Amino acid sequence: MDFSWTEEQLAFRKAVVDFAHKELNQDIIEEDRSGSFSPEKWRKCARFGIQGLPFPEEYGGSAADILTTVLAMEGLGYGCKDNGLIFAMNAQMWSVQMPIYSFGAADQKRKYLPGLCRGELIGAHGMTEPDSGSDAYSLRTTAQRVDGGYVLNGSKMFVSNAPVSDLAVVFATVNPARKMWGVTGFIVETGTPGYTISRKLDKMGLRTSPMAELVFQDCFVPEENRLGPEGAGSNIFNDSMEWERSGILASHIGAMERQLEASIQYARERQQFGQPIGKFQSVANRIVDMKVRLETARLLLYKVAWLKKMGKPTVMEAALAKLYLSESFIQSSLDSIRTFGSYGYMTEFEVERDLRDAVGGALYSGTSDIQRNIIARLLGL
């Protein structure tokens, strides 16, 4: 494995960098308290090509490969405070876009790729339901097939987007007693009847990335709106959350990064009986612990984005990758903000802010428990 970068990769991470911190970190403090959503900073990032990255020309992407996508994420995360905003594009490319260009038929593609990619539209992911987290295929939502499509009923907890997006990607059950096998695939627009954007949800943390729930009453979906063939959607689900896992915690590098330098400018200004608090062990190990989750991290990051560049499978890696990058996140923003003591508390500091978003890494793509559990599995326990 070469994680070698060319000049070129290098000079569009720098890019990425200087362009987040020129366009992307104004009133995040406001905004995180308000939980509120930037239409503008997301028409920033499509603008500057953030949401096409990986993705086609002729679809309005880039064509990056998937190392150069992930750098790139990660300088985004290094130039970016707004771990919200990043989290929601991240849903929308590999969960919504993404499915979307793997299992999507021709006039799909055409239709709905290229606005995606341009920031005209925003989508969602519904699988999750207020009975079914970790027991993905446990479905209640269903889709009955009539003349010209199918009827929804059901409904979706904790999308995020939904609040702003123009469609959405749902899995619902064509038939209960297969389980995963008849769980198949959707791709709803917002405005069709019997398909309601439901109350938004306030969360600790991720709170300008929007989130609600989806209801489904009757609501007819034509048949040219299946995405893929019928009991498709475990797999087409399993694939996403592995482009998911692989590449959505990117931005944590990148953030983690942002984190370890400012602890350690700050261990080495901050005064106490006489010296930089930095001299004290206790504090020094703190920072070095952080670096050394840094570096692993990045390289189970980069190792999971060279198999999939490579074709190779990386189910287990991208679980050993999500498991370890959600939780150092959440260690290093602990670390960070004991570096900094009650400065750290302090809202205005914005260091705080980073763990109550890392928390949710550790729910979102599957739980922790959940990858432990994928691992242990793939070990033959």
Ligand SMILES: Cc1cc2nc3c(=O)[nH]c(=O)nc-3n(C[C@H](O)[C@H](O)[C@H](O)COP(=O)(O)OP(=O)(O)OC[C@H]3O[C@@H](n4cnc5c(N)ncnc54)[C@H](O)[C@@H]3O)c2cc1C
Contents of the next structure:
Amino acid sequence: MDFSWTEEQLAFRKAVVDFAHKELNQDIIEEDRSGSFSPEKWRKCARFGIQGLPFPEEYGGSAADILTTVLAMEGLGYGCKDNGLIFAMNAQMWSVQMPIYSFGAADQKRKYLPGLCRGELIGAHGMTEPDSGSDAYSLRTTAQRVDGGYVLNGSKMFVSNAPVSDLAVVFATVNPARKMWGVTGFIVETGTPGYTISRKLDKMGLRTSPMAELVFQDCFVPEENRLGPEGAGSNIFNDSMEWERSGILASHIGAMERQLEASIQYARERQQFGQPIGKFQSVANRIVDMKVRLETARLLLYKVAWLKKMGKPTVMEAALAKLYLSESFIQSSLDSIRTFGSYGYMTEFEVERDLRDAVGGALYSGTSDIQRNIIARLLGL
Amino acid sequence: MDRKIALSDYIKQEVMRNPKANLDDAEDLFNAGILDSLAILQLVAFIEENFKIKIPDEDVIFENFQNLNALASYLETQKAAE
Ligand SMILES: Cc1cc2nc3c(=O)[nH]c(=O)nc-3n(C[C@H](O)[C@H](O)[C@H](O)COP(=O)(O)OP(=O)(O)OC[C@H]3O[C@@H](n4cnc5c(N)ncnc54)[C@H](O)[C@@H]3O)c2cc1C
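Shown: the form predicted on its own; wanted: the form predicted in complex with the named molecule:
Then the entire complex follows, led off by the chain already shown.
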């Protein structure tokens, strides 16, 4: 067992952190307040190579292996305080680029991947519907086969990146009677007749990552825009969710490390009753718990990434990591606020925003309840 | 051991949780409510681990997993392709 990173990997992580410190931390309070997405930061990240990290060079990526990618996303979470921006990039990388790369036809890869990697195109992923969330395969959006393609009818809810997207990977059923086996993936370009991106949704956290609803009304999608075979949608979706969990969670590790360091520094500087608050055992213990949580979470994440690199199944490990890391990030954010006292509750200190951003992690890519269900099943319960 | 028997035993034991259950080789595993999305993932992991056959993601479709007969014939084609 080898827990070390190579010199190059560590140098790359440092480069990501430096880039994030320099380029990504401006105006976040205002962008969070107004719920604004920054196309400029998005393009800067693409120029640096974030969106293209794990994808081959022929598609505009940098062909990093999964472990290096995870380490880089961790560095991004540490250096960049804009969790919304990071979330938006993860949403595109793992649930738009990755399915196109893994399941797409050669033409689809050539057409979409270079633009997505270079930041010239933005992608969204539509699975959830107003009446189907955790029970994703009970979706109602239909894809009726017609000459030369399909006609889509239905709607998609809570779609990240939708308001700024150029294309969306969406799932619809070609045969509702077949349940999950009817689910099929499609690539729908913005501007396609019958496809509308409706009102922008206002939300608690991750406010710099825009979200909207997608509506399909007799929307014709040509056959060449079907992603993978008919009926393979559920598998495409599962695959994306596994990748997404690893990528988003990596950034949470970085964010928790940032919170830990800020809490330690504050606990050493802030004086009450004539001594630094870190000298009070209740405060110190809380920070110790943050450290324990960070390190255990890190091990779970690295294990998933390593298993993926080895091409081994990660169902159990990905569920454990998703559950533990997302809940840890919420707890770590809450602990930071407690350590900072009321200053931590004030927007200008940029501590409270992490908590609002963290809560979404217990919902997207499968709620904590659903992760527990998966683990329980695999434990034979 | 015959692959079909191994698959049947695995499904009865780990998915249906009833080693004594009756499971016909032609029984529709989906309409009978036996395999759901998580059970498929378990089954794929079992096959890859025990039969050393890699199942490409795009092959995880209804036609290949509908019943034990379909699954066994699909696995034959995969083994032959190796
Ligand atoms: C920030 C954010 C970004 C998102 N981005 C996207 C996106 O880009 N694309 C997309 O398609 N979707 C996206 N979603 C939607 C997200 O995937 C769903 O909200 C999620 O799957 C839960 O579905 P739901 O909200 O309908 O809750 P429901 O499924 O209605 O669940 C409600 C409650 O019941 C519990 N519950 C449900 N079923 C079970 C069960 N079997 N056992 C135990 N408890 C259960 C849940 O855990 C939850 O507590 C996003 C959500 C958020 C918060």
